[in-house]
Amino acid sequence: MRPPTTPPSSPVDLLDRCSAIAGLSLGELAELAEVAIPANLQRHKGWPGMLIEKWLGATAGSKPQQDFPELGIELKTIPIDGNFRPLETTYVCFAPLLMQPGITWQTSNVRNKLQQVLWLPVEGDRQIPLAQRRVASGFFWQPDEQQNAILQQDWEELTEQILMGQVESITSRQGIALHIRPKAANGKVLTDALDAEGQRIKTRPRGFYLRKSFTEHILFNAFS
């Protein structure tokens, strides 16, 4: 078995590719793909996701679009414990801090990323060696009316603060499903933003993340 050389032709094809790797370990997938396995994830946090992208034929890379733009589907790998509970928050996308007035939830990158998601849980218990962690079954998810309303409300409240020049006052405690927190390799990485007077300031880049309580509900509905 080898990783595909072309992107999936349809959602059914994509789900078939998920089924083909379900139950296999990251070590087995890395060996079959001839990819080096890091000793741990301290400096390679995104390695499991990149390995799975390779096996599913994702084409977007780091571009601000869905991982499978031809299908309009975003891939989210999510580390889980033995009870299928998420072990960490889920990164969605960067939060633009020089946001153009007039942007709406409907045209936002957050909504674009979350309108159709392929969730692929992976064992994430740190007691399990990285190479032995297995891939679970993938499933498609689209936010229902209630979930969409919660996401929209969180996004609008957080975005309003950015537009008002209050990015420095945003905390990770804000938001029911969606929150903002720093997103950078270290505290020395800075980007432009605006303060309350409309003057440019330097601040740490921010990212939108889904809370564990929100993704746990998604996983529960999929596997219960």
Second form
Amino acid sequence: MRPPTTPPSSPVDLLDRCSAIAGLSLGELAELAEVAIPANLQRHKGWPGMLIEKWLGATAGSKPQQDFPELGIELKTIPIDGNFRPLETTYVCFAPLLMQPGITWQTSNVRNKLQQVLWLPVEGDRQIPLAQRRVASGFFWQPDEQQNAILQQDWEELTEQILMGQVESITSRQGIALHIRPKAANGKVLTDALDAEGQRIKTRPRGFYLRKSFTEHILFNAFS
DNA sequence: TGGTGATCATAT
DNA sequence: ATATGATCACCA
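Return the structure block for the form predicted in complex with the DNA; the form predicted alone was the one displayed.
The next block holds the full complex; its first chain is the one shown before.
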């Protein structure tokens, strides 16, 4: 078995590719793909995600769009414990700190990315050697009405705060499903934002993340 | 002990 | 610096 060299032609094709790797370990997948296996993830935090991308035929590169643009599908690998509960929050996208005029939930990058997600849980307990961690079954998810409402509410609250020049007072404790945290290589990375007086300030870049409590429900519904 | 804030690798 | 892929790790 080898990784595909072309993007999936359809959602069914994509799901087939998931089925083909379900139950296999990251070590097996890395060996078949001729990818080096790091000893741990401390300096290779995105490694499982990149490996899975390769096996599903996602377009390489760092574009601010979905992983499968032709299908309108975003891929998210998610580390889970023995009970299929998420071990980490899920990064969604950067939080724009200099708002485009007329940005709404409907046109937001968060909504665009979460409209149709392929979740691929992977064993993530740190006591399991990286190479031995197995891939679970992937599944499609679309936010239901209630989930959409919560996401929209969180997004609007956080966006409003950014718009009001209050980015520095945003804490990751805000938001039921979606929250904002720093997202950068280190604390020295700064980007432009606006303060309450509309003056340009430098602040740490932020990203939108899904809380574990939210993704836990998604996983629970999928596997129960 | 788990969530918040910080950080790591890589491509453009 | 911004974007992708995320997980690390400190401390309340």
